[in-house]
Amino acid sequence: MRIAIIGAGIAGLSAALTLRESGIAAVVYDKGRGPGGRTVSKRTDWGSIDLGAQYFTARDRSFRSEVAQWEAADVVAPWSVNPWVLPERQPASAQSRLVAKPRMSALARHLAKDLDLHCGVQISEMSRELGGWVLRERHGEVLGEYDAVLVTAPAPQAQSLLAEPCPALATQVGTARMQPCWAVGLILEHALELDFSAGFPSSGPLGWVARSGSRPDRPHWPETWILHATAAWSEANLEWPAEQVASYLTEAFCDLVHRRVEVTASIAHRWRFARARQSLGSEQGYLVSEDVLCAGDWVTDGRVEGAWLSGRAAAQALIRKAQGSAAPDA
């Protein structure tokens, strides 16, 4: 049965893997330049910055298991961090808080190390012909025919994928609603003396801080504090320059910690599909239609271990099909 799975976040990767533990080789697409998706770091002159998914958490007993491997290996650790409420300085719930290392991206490079994963390849038409699925990237070259394809790609970009093919499948997606989120990576000249790690301000324009040497395997200097903007907020100014709103938000910041910084450099990055407003929350996990899935976070709940469960779920309907034994369900 030959798969593509177009998207290598962690629910493509979650996907991938589970169809090649049944010996079922999928092909994964991705536009960028390396898998994770949102879990993915920036590079910069003073090192990576996790201006994604800041930590994830696991409750569901299949990802408490395969969370443990991920530790057997090294990649994944505890947080040992108590996020504040600001400036009412509350603790925020107490959970376990669980970070890739040395930084965000290795959790999805380690998953794609053994897979067929091609990277900086953007799917832009998908048509049903004869011999299955056929996959086109943005210059019209076919990339080849599939008997099925699973699309993990965030809501809006999967239903424009999907109008013209499947447009029962691309109204069932469209109903998911994504939000924006402004991040910022500040690099300070000195070292705060303050006491807390993280953060969730209660009002105003920020909506997370963290300081990133605080997380397991992150360096202390030069000391570095990630900024998340609110997703009202970042709707509001989705288009503002990456400059305007890294000093907007370092003002916010300076506010908050009742003191002015000194930058060194800051590093603004837009992700305009960073969370889900309305995830679908599907019990089973994905959404189909004849020989096209759908999985992701804003399929099930909109967290980490959502994405890994949304695409576990899909590649087990797949490989139902495969066997024979139950095709998913129209």
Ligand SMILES: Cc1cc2nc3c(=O)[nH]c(=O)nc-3n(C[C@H](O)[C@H](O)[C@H](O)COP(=O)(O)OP(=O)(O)OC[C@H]3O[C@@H](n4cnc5c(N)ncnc54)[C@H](O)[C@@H]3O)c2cc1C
Second form
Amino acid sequence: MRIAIIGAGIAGLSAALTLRESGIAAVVYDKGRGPGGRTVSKRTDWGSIDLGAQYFTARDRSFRSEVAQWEAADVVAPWSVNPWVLPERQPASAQSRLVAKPRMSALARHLAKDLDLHCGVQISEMSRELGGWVLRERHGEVLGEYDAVLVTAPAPQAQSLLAEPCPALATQVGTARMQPCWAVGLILEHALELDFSAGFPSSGPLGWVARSGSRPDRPHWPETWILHATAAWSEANLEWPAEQVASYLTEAFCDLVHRRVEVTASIAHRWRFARARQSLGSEQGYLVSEDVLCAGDWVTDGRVEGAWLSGRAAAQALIRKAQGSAAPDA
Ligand SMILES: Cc1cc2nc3c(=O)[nH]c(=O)nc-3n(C[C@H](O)[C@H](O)[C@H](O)COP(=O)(O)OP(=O)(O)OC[C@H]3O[C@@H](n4cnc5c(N)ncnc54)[C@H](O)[C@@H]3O)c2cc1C
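Go ahead and give the structure of the form predicted in complex with this ligand, now that the form predicted alone is out.
Complete assembly follows, chain above in first position.
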């Protein structure tokens, strides 16, 4: 069975690995420069900064056993942090928070290492032709024919890809809502010596702040902070220039911590589709219409763990189909 997976985020990688465990090879395409999607880190002259997913949790039993393997491979470690709700200085919910090391993107790199992965390839068209599903990249080049395609792009991107070839599935995808996030990496001249390393501001434009060096295997110097704007602020100011966002959120950070900061450099990144505001909460874990499937965090619960479980569930459906035991439900 020839299978193509669109997207090498956690969902796409989990699907490709699950298929491979059953002896089924899949080709994975991603438009990014490397795998990881929203778990990527930005390389800068001062080191890598995790501007996307900050940490992940492992609640599901099967995901916990997968994470144990990642820990054994020394790719993932617990982040012993006690975030505060700010400015109240109340402890946020206690839970085990895990991070990849030495940067978040290391997890995707680890998962992708033996896969047939093609990065820098944006799929712009899917069409059903005589020999199967034909994928075309954005310059029109045909990438091959496949018996099944798994789409793991964020919901709005999956929806536009599917609108023409699979309108009913596209409509279903369109019920998921995603929200943006402006993220800023702040490299400081001097250490702030604050008595907390991460926090959830309870009001204002910021929704999350964290000191990068508090995570395992990150340099402590220069002191670097990651700031995430709230979804509401990001949505209202989505089209601001990056420099303006960086300076506005830096000011908000100064107000939050009651310090002036001397900034060596700042870098702002806009995630148009950062988190699922309304994920589909699908118990099945994936969507399907004949031989086209969708997986991703927005199908399940909007988190790294949900993305991994969703990709795995979609792959298991494909394995059942390949084995002819039970076709996925239409
Ligand atoms: C700022 C931010 C903070 C977050 N914080 C947390 C957190 O603390 N904890 C947590 O659990 N989760 C967090 N998340 C969410 C988490 O990152 C996601 O749930 C998870 O990474 C989603 O994985 P995915 O594989 O479903 O999607 P993605 O990671 O989005 O992967 C989809 C991939 O598809 C590719 N793609 C899209 N369209 C095409 C196309 N046409 N052709 C080829 N490739 C395509 C993209 O390049 C991308 O690599 C955060 C996300 C953001 C952005």
